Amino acid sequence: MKGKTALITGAAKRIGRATALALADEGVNIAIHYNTSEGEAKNLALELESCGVKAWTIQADFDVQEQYETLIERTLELTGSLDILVNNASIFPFEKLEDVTLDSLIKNMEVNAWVPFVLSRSFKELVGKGKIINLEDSRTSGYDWSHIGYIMSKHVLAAFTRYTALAYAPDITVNAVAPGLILPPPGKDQSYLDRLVGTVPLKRHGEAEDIAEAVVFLAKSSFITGEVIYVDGGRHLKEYSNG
């Protein structure tokens, strides 16, 4: 993949950052999308450039339609080419079933499902060939009673993954990675993970690098499309199926 270029949404931190570093290790140039994490994005760009690849930062607020609808076009203006799209950015608001509102559901749907679809459609129209990898969630195999709008939006993203995999073949492959217990949510610490490792068949939590490795695998593959790789230590087989 040396010399190819990837756009990673939400690349400045957490799983996005690990994915950027993993793809850079393969010689891939990285366009780092961020919303408010400008400092982290610029620091990551310097780190990637020290690895011998090109790196750019590009801002877009996924609450603003004009900004995300033009993101692929603006990225191409910066990079000159694009081969891989990783739809990683998402929001993860705490929300129980009794708290869901139409506005909160729309907000989750826009950022977590609609924006990845819009970017994928723009990738198809403006690039026409390459790889799209979506970040889903292994909890779509069962239930998460504390993040209802988020999980509903990830169900829609899973449907978009299947639709676009068929519609964009044979020139574009579309796949997904579904993380499990990897990082504590913003505002939580290591104890959050330690408390839940017993629910994982492998009896441990994963690392952001585990997700990045799966993304790299799908970016390299030329004969996989419409697939979801669960990177969750088998948790979706156990707890989620029981609700």
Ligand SMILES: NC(=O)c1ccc[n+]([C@@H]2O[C@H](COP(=O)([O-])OP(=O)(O)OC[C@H]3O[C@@H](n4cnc5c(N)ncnc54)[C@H](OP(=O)(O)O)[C@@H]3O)[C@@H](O)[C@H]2O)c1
Contents of the next structure:
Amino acid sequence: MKGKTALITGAAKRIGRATALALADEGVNIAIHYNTSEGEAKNLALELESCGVKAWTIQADFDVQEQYETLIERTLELTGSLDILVNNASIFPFEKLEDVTLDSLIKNMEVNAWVPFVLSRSFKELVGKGKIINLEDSRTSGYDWSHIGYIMSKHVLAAFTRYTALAYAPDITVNAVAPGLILPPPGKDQSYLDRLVGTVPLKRHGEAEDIAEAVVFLAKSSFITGEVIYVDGGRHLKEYSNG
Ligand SMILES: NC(=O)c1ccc[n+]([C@@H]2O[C@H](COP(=O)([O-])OP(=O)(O)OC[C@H]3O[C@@H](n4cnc5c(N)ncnc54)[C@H](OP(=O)(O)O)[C@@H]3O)[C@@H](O)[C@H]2O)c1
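Let's see the other form, the form predicted together with the named molecule, since the form predicted on its own is already up.
Everything in the complex follows now, all chains and molecules, and the chain you saw is the first one.
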């Protein structure tokens, strides 16, 4: 892994940040994609450089077609090479079934499923060889009644993972990590997790580092493709309750 280069989308904070630190710990250079978190991205780059790897920051708004369609090309101009793509950025809007609209569905699909696919396709065309890891969600094994557009988009991302794993073999492996209860969504606090830990067979929530560890495992593996690793304390084994 030492000397390889990874692009991680939405890497400035939370799970993306933990993944950047874990890959850097293996000697991987990191291109930190961000949208609005410029300060956090630049601070992370300094932290990664102090660990002895190269780090770059690159901005793109995944609501803007021109910005995400050029992201892999712009990353290559900065880094010179690319070996790993981690599709981590996402939106998670609260939305009940009765409230879902075509516009909200399209917005979730664009950021959470379409952009990861476009980046994967560009990676195939411009890089040609390496590893792609998509961040899915363990709730695709059941129901999430409170984030309808989001969960639909993660189902589509799961399908893209399987299609691209087949289409891009043997040069590129495509796998996914499906987190469960890890961090409270933006705007919620620890009480959000405390309220839900009872639904987790292992009776606790996970940490961002647990997800990062699974991403590193898939980035290192050369004979796994089309696989999903559930990092959710066994939550996908149970039927999800209402909300
Ligand atoms: N947290 C959990 O417990 C959990 C559970 C299940 C699945 N997951 C999945 O794991 C991944 C990471 O989760 P997380 O909670 O760490 O994610 P997050 O904090 O909600 O989002 C990660 C980043 O996505 C970027 N982003 C959002 N909208 C964007 C846009 N329009 N254009 C470009 N970037 C955009 C943001 O970048 P900026 O800050 O730079 O704007 C944000 O920091 C996600 O795919 C999520 O669905 C997480």
